[in-house]
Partner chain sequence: MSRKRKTILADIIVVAIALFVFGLPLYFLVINSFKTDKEARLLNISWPDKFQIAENFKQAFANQDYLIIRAFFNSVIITAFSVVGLIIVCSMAGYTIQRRNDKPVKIINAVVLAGLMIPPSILPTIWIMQSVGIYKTIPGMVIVEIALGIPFTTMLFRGYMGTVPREIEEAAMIDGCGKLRIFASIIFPLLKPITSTVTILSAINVFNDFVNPLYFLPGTKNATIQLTLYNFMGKFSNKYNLLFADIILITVPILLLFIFFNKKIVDGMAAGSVKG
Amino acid sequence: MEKIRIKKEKSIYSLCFFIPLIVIYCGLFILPTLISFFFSMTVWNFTSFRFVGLQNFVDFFSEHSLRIGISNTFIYAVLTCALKVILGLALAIVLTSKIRTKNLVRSIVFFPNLISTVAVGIIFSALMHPSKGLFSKVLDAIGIHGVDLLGNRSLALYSVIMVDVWKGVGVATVIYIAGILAISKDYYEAASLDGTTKLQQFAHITVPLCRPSINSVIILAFISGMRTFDLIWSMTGGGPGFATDTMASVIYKQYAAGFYGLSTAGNVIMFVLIAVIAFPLFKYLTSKELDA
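In the form predicted alone, the chain whose sequence appeared above, alone:
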């Protein structure tokens, strides 16, 4: 009986630490999520609401800009994710080698991530100005004239993507560096004794043993790309036209116009869309990690 009493006391003691976490999680995530689902089915303002069922979702999907926004969102998420995965790994390989200035270069690579995204957007908007910007002057100097990186409908989205990659690749690089440094040098020494090349060591040792880091970068970069808003808004405002609109910017425009219920429905749709893609992707990557 004494053992049972002690076990119960330990259980209650542990629960006392667990309950505050549950309360905080429910208060900051579960409850707001449920409230969002409810208000997505209403027409509301800050004083009243009227239940309209699924009409907000019907209206949201009938938006012309939404179709462009969804397309742009996937293009943005896939390209930024792929570039961060590839460039981050390449930089991590270089920065874990025996170069003398690797600590300085690591700091330089990570530094853009410390700058406010809005500040980065404003700075690059000025750098990409069609007549006064540094990029335009460089292009003019090499004989490429009249290029408007942010005003051209065909180039604007990809210009923002390049800035996003420049800013975010540092995080991917740091994750990869941690993964590479955790690999025992014994594997490389044994492979060298067998006469393998650096490329073979990379393909058969570095990549397989860095799979957890690669998976983390893929998930984080993809979700970040799907949710992107601040960089696009500070650089282009979704323009020219709807050329750089994403789901988040479409939702913001609806909210700014006073369609609060419609924008809430958009947020719910974006949440569900990210969850439907991210969770199976995470499960698939984890299964590949275990197979390896």
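Moving from the form predicted alone to the form predicted in complex with its partner chain:
Coming up is the bare chain, nothing alongside it.
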């Protein structure tokens, strides 16, 4: 039976349909990834290269201005992910309740996604201007004086994280809404007949049954947090000092400065970090999903 099925599949669905995908995807995505492992161990400039072994990685981890990118990327990815997961779920709960303006509110929440990240960065840099910006004035008015949201080394990263959440929470919300709406109303009816509270329904029906959406949000938000570049670049350029440099901005800076080997090594480190964290996370989350 199995053999017949496979034979039939082969006769209708041709592998030729993969040719364009294989050419483009392997040529400009997979192949560069493989090559990067080699060039991360060289000093190169597109035309010639010199093999230096693991020197680039040693430099990366010993130099503060490069190493800080790794920890910042972590903080950024974890915090944006956590905030989007929680706030997105809260928003989705509100927007699937009985309120009638939900379509309007959903559009409002989603809207920031349409504006390019660079534009969002520009708008918020203006709002966070140290002396004139609206945010600074509000902080001033409630008694917190002289805060420079983007110029303060210990604050700048968190300011950018807030903006990232502002822009990205709409996607999380939309994904959650779809998940929640797919849950059959029968569960809630049965539960309320048994006299459960809204909170119990949330914890024992909504959360477990929209697990796939939660997982999607976690993965999407985490990966995009790890790769973040445009927002950082348009708001702080990695500064003040190196306080907001992430892996992606370090990679760009090294490239712009002509250190192609270091830049490629940065790329490989980012790849390894994602592989070490995101792949197991993904596996773990989806295994939980099957149990539920």
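Everything numeric here is computed off the predicted structure, so don't read it as measured data. Heads up, when I say rigid core I mean the largest set of C-alphas that superpose within 1.5 Å between the two forms. Positions refer to the first chain, counted from 1.
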query	finding
C-alpha of Tyr25 moved at least 2 Å between the two forms on rigid core	yes
Displaced residue check between the two forms: Tyr255, CA, 2 Å or over, core reference	no
Rigid core superposed: Val52 CA moves 2 Å or more between the two forms	yes
